[in-house]
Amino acid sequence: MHRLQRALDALVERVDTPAPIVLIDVVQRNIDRMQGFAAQHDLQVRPHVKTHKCVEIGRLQVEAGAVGITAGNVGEAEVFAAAGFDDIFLAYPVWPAGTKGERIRRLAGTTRLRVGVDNVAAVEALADAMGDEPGRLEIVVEIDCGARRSGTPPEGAGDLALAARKRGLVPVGVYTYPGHGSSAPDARERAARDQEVALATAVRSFAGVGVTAEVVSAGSTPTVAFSTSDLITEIRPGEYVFCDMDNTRLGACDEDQIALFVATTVVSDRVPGQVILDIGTKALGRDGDPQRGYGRIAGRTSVLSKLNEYHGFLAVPPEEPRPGVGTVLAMVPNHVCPIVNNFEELIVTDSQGTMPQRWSVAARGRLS
């Protein structure tokens, strides 16, 4: 029997169904092997909290020796400096508009807050929210380095650095995100080689203007472990913390490092050659495609071939059994972060399935 299957043996008689389950004791090795790795390499780890959005897996994080946390918007940055963490950065190009100036100002009065920019009108928006502190404030440029997403040239970034210092912020470096190292596992190194090449000339951008990039931070889960060069300071994991089928699709974990599953019960077995389960696009989310499926059944080689609002179409294979109505399955999500946020609380336990506690997912639904 397949470890997660076996875990949810164990507990199946408290669970409600759809509800992830996380084994406590395969995310604290992940994180200990993350943390070892930049120790090896001499990098600092700020986990991203996307993907988990959960306060006690970050404490779990910074008590390992996580010097911070990355947040993805000004909401969640709120409920983990609300709950202690004092060194956050938000790395994002957050528009300061509506109310999110004075929030952005507050928590900089509270906590040691980054903000990620990359274009001058942003620089000139935060400072003037930041109204007479602005050196509360502290600036990382983003730069893009291949995924094409948000990001200023590379060569920019020390005139972006100069317009923040000149209205008092302070710029402290440069970051980048190197998306396109998910779309195959042969574009990881890639993709980390190209991350090396923006960041060497965004630092070298800001020495060209007088500012010297103290923080030079990479990410991401998928390319984490070819950001080894010297000039890198910290890296931004999220979703090692849990991992997914992508990411071992990708080579970036092992099977035995998924500690995130969703429990689903199967409720219909009309239709042959598949069943339906209780699980469809309101917890999963839309991440997949008929070809690799959206979510794999633990232990087996059936996918959930097709999904409706609450209902999961898992094909099964001629050579597979079909499991019948009421059999609870463990589903491994092909992305975990939309599923954390589909839900209120995770069901933590280990991988023996005892002693389940519920924790919060306190930064859900926190999007702007």
Contents of the next structure:
Protein chains: 2
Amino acid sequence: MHRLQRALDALVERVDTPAPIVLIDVVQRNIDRMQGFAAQHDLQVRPHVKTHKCVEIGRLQVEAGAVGITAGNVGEAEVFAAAGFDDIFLAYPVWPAGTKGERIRRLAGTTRLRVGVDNVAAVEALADAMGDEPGRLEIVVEIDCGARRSGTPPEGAGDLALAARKRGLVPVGVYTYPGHGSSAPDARERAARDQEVALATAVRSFAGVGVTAEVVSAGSTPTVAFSTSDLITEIRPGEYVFCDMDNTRLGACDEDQIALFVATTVVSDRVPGQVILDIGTKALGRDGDPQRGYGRIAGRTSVLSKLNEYHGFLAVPPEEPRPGVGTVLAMVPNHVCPIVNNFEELIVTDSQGTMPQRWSVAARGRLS
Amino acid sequence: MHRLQRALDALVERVDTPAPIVLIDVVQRNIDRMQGFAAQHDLQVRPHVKTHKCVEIGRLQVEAGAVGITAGNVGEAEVFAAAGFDDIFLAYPVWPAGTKGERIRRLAGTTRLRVGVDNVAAVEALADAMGDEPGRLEIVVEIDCGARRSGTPPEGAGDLALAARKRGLVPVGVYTYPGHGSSAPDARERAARDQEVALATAVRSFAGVGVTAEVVSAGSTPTVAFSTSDLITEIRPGEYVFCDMDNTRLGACDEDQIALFVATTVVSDRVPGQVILDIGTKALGRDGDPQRGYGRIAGRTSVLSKLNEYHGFLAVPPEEPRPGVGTVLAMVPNHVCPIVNNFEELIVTDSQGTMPQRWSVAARGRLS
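Now that we've seen the form predicted on its own, could you pull up the form predicted in complex with another copy of the chain?
Let us now look at the entire complex, which starts with that chain.
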């Protein structure tokens, strides 16, 4: 982790903190590694752009072989479509309220578009929204494999495929998110097994109503290592591109794969045993808990023990020297995805801290 | 709280969720009430713009009598200065790293600018940054009154005033933030008492070195009701403008003062006993805990029990009807400040849901 601080030290005078710093050589290695893994197992990669929301990074993923991208909402899909991405899967049980129906229809006119559904009412509403062009919208049925979030029970997948076909929409397959594999290291493999069983049931359910599930789409950075069966056609990892402390703790990435950190300055040292950093919930979110803290400082054992909006509390154990006021530190987040959404731009450099550029977080604030 | 849902129902077809909705008649009443309270106790109001980050709302506060504004970082101050606000207090122990020194100097050339300091090194760094114009920067010494965050012990305030004066900066007073009053209803009054004792000590410390503390500045929405002594010259509440569930629980506001909610759509109902809303940590942050949840739905007893990035889990008790897929609900956050930072714009309407306008969250993403 000292490498992060070294990169930061090289460019610190050009950075106003807090600021997210991306090491693009590490990003490229992460992208190439995932693409190599997928090629080895005959999987297509459709990375989730929620992690970076950045057109330039999406392009690196596609150049390395990604078959398209995954988006989390209509706004993200619009930003990437406008930038020329032409194969987008909105992996969310989207409901076309407000102007979203119109937006989805427009989007389907400019890019190959797939959306998730997990209930018949959404199928009907999407078909209504598509007007006389339902055939432009591909439907992927979301199934629940154990995360107990969204998704139909797998044996109901075929019914939704039929409902879609009846309205002229194009059912192309099934997807799921094994979110229950993000909780503990030993949960990853189990969740991946659940995922496979559920996807197999859903594919049979499609076949039972005479629809072929061409797409069998699986999550996620923590479970991807176990998602290698012949059944699965594509994987949708997001976090692998930057990695973070949570994935490191799960064993889903190594510390040397961490490619994003937040530069933060010590602004106050008046309370013994702690210093205050200029990084709070508005920069970091609040992914953490008292046990794992709210982020780790590269090269130190201490973690952020508490956050206010603009203040991060770094507890410094007595055996560790306290960093002085004005010191700029590299903070590695627990969960990287919320960070990117808080900033207008990423400062993109390499492990030597050379030639920093600013890349826009183009889909930032696109939440609907 | 039914009034929030009624306002939402009137404009729901024009809203893509998730979206923050502001009831401007309630905002105006909140502003007028605070201004009336301050006038009664001979206090100046310098509202903290971190809560809204919106130029239009800042203008309503100044038109109602606010003496200036409080900002949380240089970027916020820049946005409001560019919009014509000419009296800004950056109530933060700012450190002029990167280009911030230059930015502060530029800002002090266009607006009356005060900044917080709590250590001598920052005084020196700020004086260096101001070059040959140190007299343009006013210094307010931050003291710690018990929150154990930033701030010098009150008896050290005079030393910092002297250090500032020695470098040609202009020490004008002291400020503190009684953050330990936001934790429990009975903590509010105690924290306000701590605040007053600490401010009195700091004012004496200024006098001891021959500097008059003209500004004696106190927080905060939860403690403002108890901050009425003759010693205090100004208050810096932020959250009062919108209110939220945390302030309601503390007794610092009433439910009928809540002026901001987030419109959110039910997108999935496949798991018994819950529905999924299209609102997760990227829209809400994660201010909450399993006990108080992560936000309350207007007109319901149930709270958001869990958040993922794009999914909110609403547990629905058996005795309550489950809202159907496609239903748009009004969600009241625990802590309002992080919400605003996540969106590009506020949808501004009134309690009848009429004439929605879009106001830019102009200082959104300005974190440094």
